[in-house]
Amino acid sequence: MEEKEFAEIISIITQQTGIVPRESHKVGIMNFIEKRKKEIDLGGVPYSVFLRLNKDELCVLLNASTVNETYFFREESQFLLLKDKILPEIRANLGSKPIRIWSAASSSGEEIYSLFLLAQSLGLKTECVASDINTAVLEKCAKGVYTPNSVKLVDGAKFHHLLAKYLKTDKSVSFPEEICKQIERRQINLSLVAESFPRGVNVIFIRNVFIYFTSEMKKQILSKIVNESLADGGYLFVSMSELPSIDASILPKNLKKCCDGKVFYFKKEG
């Protein structure tokens, strides 16, 4: 493929997504391309203009231009500050209303599940969310069925006992249905206008997907889900190595960052 050709590909991934491959992504679109390329009958026409004829085509690039890695209760220490503090202070806050969470760039759904078996596991109601721009993630958290690539060793260790009425003989997990249905999805593009954003939430996680965007498009993200979705007092987590990305720069006045011990978080004032 030539290089222009390529570009303007990767431009609009970014129009549609606000999403800026790095270099070692753009290897994996480009080798997904020439694959494409040959599976289907282009018409004789460029696949870049393929793609600007056929919204089907261009929502199979965006399914493959995302990244998708996660696992069971990654980032551990960030659930444990939950179990321990946040969540009994919501409930103290709320009463008997449900604890609303939003897992904001859910991936395959290990994150949302990780985030209903932990308030399932002290006794929370709860509405959960899961929301990805790629549609068959979100295919594949209805489901909920993972491989044992999705439950690692060490980190998350501390609650794998969650998963153990769920954990298969090949140590792969899968979720009966009255778990799944508990389990809200939508297929959100958080570069755009936030009509479909859910309403009052008290917990939001957005974690690892802002590294693949501008600092413009960070602060316009982060406004939206503050000022639309994060009721007042609710917590936001981003991934711990997401954090020195986000500074005073693209933070919303009545959003503050808060420390308890090594694990850094968001607070909405109000």
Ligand SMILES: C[S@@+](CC[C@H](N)C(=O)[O-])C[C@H]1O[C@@H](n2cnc3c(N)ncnc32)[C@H](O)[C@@H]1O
The other form holds:
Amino acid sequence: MEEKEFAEIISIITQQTGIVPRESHKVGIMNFIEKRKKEIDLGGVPYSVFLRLNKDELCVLLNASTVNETYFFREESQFLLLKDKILPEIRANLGSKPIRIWSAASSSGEEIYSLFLLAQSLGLKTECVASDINTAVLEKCAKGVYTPNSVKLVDGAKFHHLLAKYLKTDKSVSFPEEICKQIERRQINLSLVAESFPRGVNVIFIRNVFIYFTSEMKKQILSKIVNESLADGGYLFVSMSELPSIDASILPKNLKKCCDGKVFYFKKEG
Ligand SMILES: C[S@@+](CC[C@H](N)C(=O)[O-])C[C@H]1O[C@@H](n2cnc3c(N)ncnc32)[C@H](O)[C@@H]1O
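Counterpart to the form predicted alone, namely the form predicted in complex with this ligand:
Up next: the whole complex, starting with the chain shown before.
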């Protein structure tokens, strides 16, 4: 494919998702397009034109352009802090009301099931939302069936006992329908100003997605989340590796950066 056409496709991806792919990421996208062009009948038009004319194909390309790596209880130290400090504090404030949890950019759902299982183990009622731009990963989340790759020994093991009931002998994980039903799934594009975000959320996990966005986009998303979604006193977690890029210049004034031991998180004042 010509450089100019590929650049146009990358710019469509960025316009639609906010994702600015790095060079290594671009190689994967290029390989996907070359493969895709052999599978479909383009009717003689360039792929970039076909994309603009065909919404379903755009969805196929966007699904293939996201990086969906995730696993249960990723960044275990954040889950330890939730268990020991944050969830008990929220419970004390909410009383018998359910705690609202949103995994924004949830990928296939390991993150939201981890949060659900932890809250459940502490006797908390929950309203859980998993959202992503990628429709294929949301379907996987709905099925609640995971290969052993979603359970890593190097991180998350302190909480694997919460998965024990759902572990098969081959180390895959399968949640029954009554658990899957507890997770509401929504396709939400974080980069769209007009998108409707969940409201009154007590805990938001938005991890390992900011790495794909510009500072301007991160600022826009954080501001929308804080104004629209996060309840007063609510908590927001990003991945520890993303923290350095979330500096004072993009942080909404009422979102305070906090630290407990080695774990950083954000809290909405109010
Ligand atoms: C690496 S996964 C992170 C999964 C999980 N949060 C974690 O940390 O393990 C990044 C996810 O962000 C999603 N994503 C990328 N751009 C997005 C956007 N504009 N809106 C919503 N989700 C997006 C991708 O589809 C992908 O599933």
